[in-house]
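What follows is a single chain, given as structure tokens, in the form predicted alone.
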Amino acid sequence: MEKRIKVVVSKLGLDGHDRGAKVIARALKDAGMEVVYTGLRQTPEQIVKTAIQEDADIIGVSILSGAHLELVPPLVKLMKDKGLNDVGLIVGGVIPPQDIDKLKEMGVDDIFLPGSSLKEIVDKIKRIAYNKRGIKIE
């Protein structure tokens, strides 16, 4: 039996609009992921223990507040200290071009901007957890 790729979905810090979150959470079931939404107002600690408590591949996260500089840092550094290197981490939302490569950088493994196809989110996520974890998903 072929594992599934378990990706915790998140929102990260204040922002209250979660309509992609779930529509990224709906496209990866659709693709035969496990998804865990953890819903609104999530903070780093609340996303790691979830994480581990669900031993998941992928922790993805949804940021449209313009906080993703002062908020994926503490994750970052959160999912080191929790030894989740094998981890990936995907960060989704309203992100600046000139931010992209500082958040690569601290150790997010991809970003989405809007207008991202879901198609793209799922193969680069499938990508992820075959470089982080081994998982092989045709």
Contents of the next structure:
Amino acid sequence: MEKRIKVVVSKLGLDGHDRGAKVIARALKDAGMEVVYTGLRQTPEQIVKTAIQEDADIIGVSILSGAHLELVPPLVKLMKDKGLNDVGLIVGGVIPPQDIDKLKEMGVDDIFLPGSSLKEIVDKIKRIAYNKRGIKIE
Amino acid sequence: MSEIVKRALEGDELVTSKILTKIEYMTPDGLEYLDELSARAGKAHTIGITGIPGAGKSSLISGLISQYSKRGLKVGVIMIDPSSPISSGSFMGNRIRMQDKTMLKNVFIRSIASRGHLGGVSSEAIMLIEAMDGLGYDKILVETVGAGQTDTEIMSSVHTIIVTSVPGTGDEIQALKAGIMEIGDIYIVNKADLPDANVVYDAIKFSIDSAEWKDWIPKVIKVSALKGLGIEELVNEIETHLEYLRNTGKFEDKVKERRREMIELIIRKWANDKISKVIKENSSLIYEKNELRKTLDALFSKFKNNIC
Ligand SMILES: Nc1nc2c(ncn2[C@@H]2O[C@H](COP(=O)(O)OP(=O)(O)OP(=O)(O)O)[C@@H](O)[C@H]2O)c(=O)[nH]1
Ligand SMILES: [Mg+2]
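The form predicted in complex with the partner chain is what I need now, so please give it after the form predicted alone.
Complete assembly follows, chain above in first position.
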């Protein structure tokens, strides 16, 4: 059977809103991906551990607290330390334009702001999964 | 032993996870790993947890993980969620209930999607059980949504079946209808913190008491997974069942049964892929003329060439 894209979707940090994350998780499911949803208030350690055990192709985190510049670096570092170099990382949330490049420099593969179309998100994730792990789905 | 399997046995979780994926997708090296692991398997106590959606299966597993982890056991968890028949995608939310257990050492949690293929998920889940067994997990917990063929196949491959019911859903009636009352070794009335738990308890108890049992008489336990009540009693009851299986030789019988099931499902899956392939390759034959007999004869001869 052909490989399906497996995505771990998590809320990183302490804010308690997961509507956006759920909407995205659902869109990915509708696009044929297998989405492991971990829910609220996850630490980088929990997210990385989950991605390891699930053999996720992509980690998607949603951050609405504004603390992305503090929360993302430990996540990226932990991914590297644990050998998840071929796992894509995407961040969704309210990210000011001036922080987007900073996050990308840190190693985030893509960033989705409120209002990004679901189709765009799906297509970009497919591309990342292909680039990082060679997974091809129509 | 292959270097990869060796690293997994030494506790490398990433390597373990990659092995499981290869087995899940039945790649050639995946089958090699499964072969190696199967040769080491046969010791794990496998426990199935089934019940209607929302009954609290994942919450119960979370409680069991704590208990087993406290006792120094290695715990593997496999959770099956349905795939959409339309998109083939899946939303797997079981981990939400046990994310606080992810950082525990010696606990490995894996979600798989049912993928909706004939003999699909069952063979995958059973292969993962076999692999985790070979990797040295002491307890392997398997969550399935209590419905249909898949469930039955997986449940017939575990040592101890826990059926979860809840108050307020008419579950006692449902349970009787679905034949689910015939498969459990232990029945849980979860959400015992809610009213009417006793009604469900009594109904299940009555149904067990009024049936005839050969040797193991199923137990009923009231639990609140949310409040952590009754979990220890459940753990003890699971151990009693394990003892019973060991004393009667049924423990080994179950492992053999699981392997038979696994082999049958792998072969079925393989045959099914061949069937799909032949149908696809000969679609013009099927679509162009409405000659049933001729078409079937032609396809049968193609199958024979393909399979033999
Ligand atoms: N009141 C009460 N609620 C509970 C209890 N156990 C679980 N729940 C709640 O029931 C809901 C479903 O729990 P889960 O553990 O996800 O149930 P499940 O059977 O795994 O659900 P699915 O995997 O979706 O079929 C959650 O909101 C839990 O918090 C309990 O003992 N008492
Ligand atoms: Mg569940």
